[in-house]
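Consider the single chain below, provided in structure tokens and representing the form predicted on its own.
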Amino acid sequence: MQKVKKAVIPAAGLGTRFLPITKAVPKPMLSVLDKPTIQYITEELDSVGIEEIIIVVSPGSDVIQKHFGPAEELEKRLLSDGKKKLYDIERETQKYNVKFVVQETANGLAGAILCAEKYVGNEPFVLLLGDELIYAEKGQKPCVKRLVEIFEKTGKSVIATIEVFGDDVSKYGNIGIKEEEDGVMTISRIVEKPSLSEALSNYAIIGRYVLSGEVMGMLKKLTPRNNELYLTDVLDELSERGDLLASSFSDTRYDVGDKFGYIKANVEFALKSAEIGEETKEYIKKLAEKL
């Protein structure tokens, strides 16, 4: 079975919900605690041996490339000041084999993925959307690792899914389930952001996928709708053939494309921090007394 060696991270969104900060700072560079969200997403790939990461950026996002590139003057200063720990933290950002491509035209998620075609070709790839962080506790199998294992066992594209209820059903792509075995579901159909009456199930698509090598070719054949190319059109075609699987996961998901989700991520990552976790806990307790 073909191994998954490449990953694509679309990071070209304008981040208008976070204006004015995103006027000058690309949304993927907004930090959760002390790291930009784009770094957390690349770190999810550490468990699966990805050899090449392709990040799709918008024009003028040079700061993202700078973040993953060398910083010789900073490194010299850190070493001369005896700050080896900080030097090691900075060097961690350079350990990935990252390629960058620019999405010149805002034509949807499928359009962003197609920008990575020259690097992906007809190989399978992990797709990670930048608005979501997935946190695995120590000892948990990361979501991406589970998806890769399912793909490498079955050869079928596989997506991560969560259960949602009430009005949240209409916020996500929605999947119908044909059958389930050992926590792996075979998808029968997909609808995009259905009303409650149109929903096929309570299972929603979230931003982690492993897609087979044929997907890039299928994306190239898409017909635009409202000037956008929709990945869900390809996923629906795969589901009709019985070639699309889904898996739930036990990791914690943070929607950092939403202001409240972003705040939740910062608070909870601060609580997990070995450096400031206890201080944060005490501060929240005192704050709660005033509410």
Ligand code: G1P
The other form holds:
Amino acid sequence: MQKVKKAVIPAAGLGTRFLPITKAVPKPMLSVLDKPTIQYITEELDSVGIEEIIIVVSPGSDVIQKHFGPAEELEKRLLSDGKKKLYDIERETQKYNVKFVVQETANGLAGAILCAEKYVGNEPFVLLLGDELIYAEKGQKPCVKRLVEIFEKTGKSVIATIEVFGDDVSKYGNIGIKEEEDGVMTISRIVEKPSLSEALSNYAIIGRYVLSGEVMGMLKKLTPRNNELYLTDVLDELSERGDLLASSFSDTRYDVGDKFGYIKANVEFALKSAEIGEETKEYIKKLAEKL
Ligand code: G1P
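Previous: the form predicted on its own; requested now: the form predicted together with the ligand:
Below is the whole assembly, all chains and molecules, this chain first.
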């Protein structure tokens, strides 16, 4: 059984949909409640004991490194003011072994993953796309843990999938399913963002994957299409050989790369918050009466 010890988070998008905030603030630092989206993603890995996280950033994203780095003055201040709880919250950000690589030019998802090659080599890795938050309720097995368990049991790459309908089918990588057992599917084909008539099924790839050790080598051999390197091309090759699985999951997914998805995440995390959950609920109820 091969253990998964590495994780790659491509987070180099410019976030132009969120201008003007993304002019000076890198998109992964946009906050849901009081935490940047990138930290929610590193926290998803807490359940699987990853040893090294590689974050692929765009040039000028130093503030992300700062977020995961030391903060001596702030810590001294919090301790001397007796703010131990806030001190602990700050220390949490430093518990990850994070490496940063800069993607100089945007050349597709596969291009972003290849930036992490020097750290990943030919080891298996978890891939978490920075625009999605996957939230597991307490007691629920997190999506990433489920994927890692499937990989460690089968040795095959595995992707998370959800069902989508209507025009949404064309927004995602699309999966042709061969067989399904207990929510784990064998895959016949993958197509990237098909038109409705080209779609193989209603199953979409979402941004959580565990990829086997051979994938980095396969990515290196890709030829660009439309100036981009597509991870989907490698996934399709794996699926044709019977080496790719998909898994459904029951966590809640937020598309925080989209304005409405981002607002939904903020509202729902505020409702879950021990600090402001109750007052948020009362506020929303009152507001809803006026809508
Ligand atoms: C990428 C992948 C696509 C996948 C999607 C999930 O697309 O290429 O296969 O369905 O992430 O969010 P992007 O959203 O980066 O265009």
